[in-house]
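The chain below stands alone, shown as structure tokens; this is the form predicted on its own.
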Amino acid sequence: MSIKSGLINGVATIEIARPEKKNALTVAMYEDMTTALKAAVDNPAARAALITGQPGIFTSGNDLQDFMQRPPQGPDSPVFLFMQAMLAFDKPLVAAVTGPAIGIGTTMLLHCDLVYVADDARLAMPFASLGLVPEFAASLVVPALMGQRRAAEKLMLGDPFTGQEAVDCGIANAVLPAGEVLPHARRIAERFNALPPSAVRQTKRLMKRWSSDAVLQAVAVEGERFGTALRSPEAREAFQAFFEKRKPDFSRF
């Protein structure tokens, strides 16, 4: 499976299981992230649920084969179900992050509460690179964080950052040595188990309540225009590039 969850510990536990590929995800692993959500919410021994990838790499982002055989069509799309799982998820919501995390495996962490990034983690969102645009309310949340200006260079430029860097703009609350993430990660999340479940919950809707319709909005005004974008010749030629293994051509556009 690409996809493991479980619960240990009061944790309901979500790894990314897909090193071969670089924890690519696709739509299989969406649902199944999806479904691992949705379980924790109803599960009243799960006081927290903890995101993780693999040693040395958290998530690629999408596997762009499957992405384009099977591209997200609206609202129903298993990424897009899988996003407003994640927003949906009233518990404390914990990441660990080793390695890359590229595309969707930045912007989600923008949706936990709790982020733990490894001393060698690196993230990025190069959506215009590839012909896109930010998702997952990215160019609502990014500049709240950092700016007008990083939040430029990180969205409209791409360009990669460092987990000292994710601490230093408020995506991710501390760095550590890889081999700690997890296990500190871990700790953290089973903190929750000797708090009142209903105090936290409600704690963390509150937190999120001033401005959850705005990030609402923005997921679905991204969704729109990236299913837009995704059809565009400059997408085409960037994905084509990719798969082509050669550096793409926008100079015709």
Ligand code: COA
The other form holds:
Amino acid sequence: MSIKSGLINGVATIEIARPEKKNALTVAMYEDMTTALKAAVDNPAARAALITGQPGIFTSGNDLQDFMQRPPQGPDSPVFLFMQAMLAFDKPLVAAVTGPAIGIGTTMLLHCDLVYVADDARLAMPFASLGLVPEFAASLVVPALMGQRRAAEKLMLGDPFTGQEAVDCGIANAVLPAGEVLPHARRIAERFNALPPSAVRQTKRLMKRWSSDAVLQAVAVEGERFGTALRSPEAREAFQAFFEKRKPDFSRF
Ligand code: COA
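Could I see the form predicted together with the ligand next, after the form predicted on its own?
Time for the whole complex; same chain goes first.
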């Protein structure tokens, strides 16, 4: 099982567990995460959810083999259904991040409520570097969070950034030593056990309400362009280069 999920102390815990592939996310893993999120919505005993990876790796993003072999086909594809489930999730969503959080590994954090990162965390949104375009409303949310200039570094140049920078630009709440991130995030998530659940959910809904139409629209527009980009020669060259463990050559485009 590459996604482990279960209710621990009132916290629906989703653990990405595919360390041999750096927690790269496959279609089946998106499906399992969607199921886990929906189960947490339906379970009154789940007062919050926590998403985490393995020590030293949150996720290397979408599985690039999957992208080549089974590219997402429209809004009913597992990755889009996962995004919808995350956007619709109205209970507190906490993330604990150690090591790399790449692509959707970073963009999913934009939609969590509380994010704790390790001092070894390495976030990156190298969509353009891969011949792709931003997803999960990153083209909307990232410039809004950090301004156009810093967003250009992250989204156009694909520059990676540290946990501290994630805090500085509003993506994360706090940086902790790697071994303390998960217990800290869990303690924070468990605090919701002592809070009135309906008021918490309504507060989250209100906080999201004023931007949710724009976010959904961004997800849809990006999704269309992403689908086209995935089939482009630029993306093919980037993916092949990754698996051939060489630098991509975009000089002919
Ligand atoms: N999709 C598919 N396989 C992946 C993967 C991904 N996103 N990320 C890592 N892997 C695989 C590697 O191909 C390798 O497989 P192998 O052992 O069969 O050769 C294995 O996982 C280990 O990865 P490796 O690159 O050797 O580990 P590393 O510690 O040197 O680097 C990362 C870790 C995460 C920095 C690096 O794997 C990486 O950059 N991954 C791709 C990130 C990416 O571009 N994601 C897509 C965003 S849209």
